[in-house]
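Only one chain is given next, in structure tokens, and it is the form predicted alone.
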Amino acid sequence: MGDNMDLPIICPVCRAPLTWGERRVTCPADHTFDIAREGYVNLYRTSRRRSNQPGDTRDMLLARRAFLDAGWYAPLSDRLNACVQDFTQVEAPASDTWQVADIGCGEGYYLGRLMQALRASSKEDRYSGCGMDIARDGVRYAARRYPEARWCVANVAQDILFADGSVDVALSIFAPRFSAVIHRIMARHGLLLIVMPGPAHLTALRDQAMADVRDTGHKVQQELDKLLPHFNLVDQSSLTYPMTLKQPDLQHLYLMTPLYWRSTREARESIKNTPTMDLTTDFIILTLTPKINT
């Protein structure tokens, strides 16, 4: 990554700006964080760690990577990329460089593809991306594959380690959201894209999983109730399309969702031995801009 790719990431200890060196990241108070050989930085403070490996497990992350590599959610990624590209054509960044953040980035698929698309569409290298997630394995996988962005291990439920008003585009894709904290980091005319599963998402898999089937029809409104004190809703759209999954893609999808952990042993065996399944996606995409405090 070039020298112009400095990001407004702040120190988790004192909140001063962090500067990237070749082997470590430091702040003016000399708090230092080593850059792992894969290229990521661990900003998760050990004293606050509640488990040895918080976040998604390695099996979940590997299943997700295999499923996404097969291209099944590429239409969603392409839709998000188009939204961001359209936005950058009509707005101006808060600084000379567009700052893009993926909050709860997992193994980096969506931000990685977005950064590649943005740079392919621009002659100028004007885009800086950073993904943050609490799952160290996911961040490590992301850093290995997508050197176009920075990657940090951080507890975004606790704090999102960007300077106030510094992020032009933020993504939150199937991740927990903390509206007030996201609002703090957003530039005044920034764009927030949120993706949630809709009520019809993967219903056939949910039915066969025999999991604790939850009524998700109210989830979007619940999310909006949390967001609208801090953001303006610009657009709410859905993306649905059919998928006919064979093994091992079906098993990868199952493993990467919370359904797996709520399923019985019998249901897990049943899906493992199901040769093919017809499914429908139901993605809800919320497009928001921050309310400007006066």
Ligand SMILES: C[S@@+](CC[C@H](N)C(=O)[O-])C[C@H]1O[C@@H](n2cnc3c(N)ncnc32)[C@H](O)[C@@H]1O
Second form
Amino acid sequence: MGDNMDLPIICPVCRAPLTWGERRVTCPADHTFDIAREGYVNLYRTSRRRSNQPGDTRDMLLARRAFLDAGWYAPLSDRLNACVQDFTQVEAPASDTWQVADIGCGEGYYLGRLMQALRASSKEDRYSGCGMDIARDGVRYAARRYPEARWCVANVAQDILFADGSVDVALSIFAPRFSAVIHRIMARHGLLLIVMPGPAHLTALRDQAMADVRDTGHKVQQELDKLLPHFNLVDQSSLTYPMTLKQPDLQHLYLMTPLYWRSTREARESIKNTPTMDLTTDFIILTLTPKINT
Ligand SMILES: C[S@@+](CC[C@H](N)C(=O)[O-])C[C@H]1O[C@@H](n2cnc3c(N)ncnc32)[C@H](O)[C@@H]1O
Ligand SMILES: [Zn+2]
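The block above covers the form predicted alone; next, return the form predicted in complex with this ligand.
So here's everything in the complex, that chain up top.
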């Protein structure tokens, strides 16, 4: 990987710029983070080693990878890629290189495919991608599969380890987000794409899981209330399509969502023994740009 992969990431200790070397990532004050064999770096610092890994569990990540690999959410990924490609045709990056960040990247599917699409559509290699997630297993799977981007284990709740105004395109897909923090890292003309479930998302599965059916329509408004002090809403669209899922895809979908954890044992058994289910997606895609001077 060449210099074009330089990233505006900052040191979790002193917030100075980090330089990505062969074996380690360092800051001018010599805070050093080893690059793991798979190519990712761990910037998540805890005062005490927890026995439990934070973020999504390995089982959830493996189920998600299997489900995504089967292509069921490829239309969502393609839609996001098209949005970013349209954007890069009309805007210019804040630096020489487009800096793309996936905040809560999981096992890397969306950023991995986006980087591949951007590189395939342009002769110039002017795209630099970085995925961050607190789940180390997710970041490890991402790094192993998608060398087109950099991957970091990091907590994005209080701070995101990017320099101010350095990110041109940010993705936040089914992940927790903190608008003021995202606003700080976004370039003035940057693009923030958010994906969240809409009111009709996977209702058949939610019903059979007998999990509390939350009012997701209301959730979109709650999300906008948090975002709009910092961002302008450019577009809100939904992506809806049917899926007829058989096993094991159905079980993978169930395991990769929080639904599984909210279900009773009876519901878990019943879904495991369901051979096929007709479902509908309802992805809400929010397109936002940062407000200036907030
Ligand atoms: C539902 S998953 C979505 C993953 C990925 N964007 C996708 O759609 O495939 C939510 C992700 O957010 C991560 N996450 C949760 N809290 C986080 C935090 N404080 N900092 C970074 N990542 C976090 C989880 O580990 C998990 O991978
Ligand atoms: Zn430092």
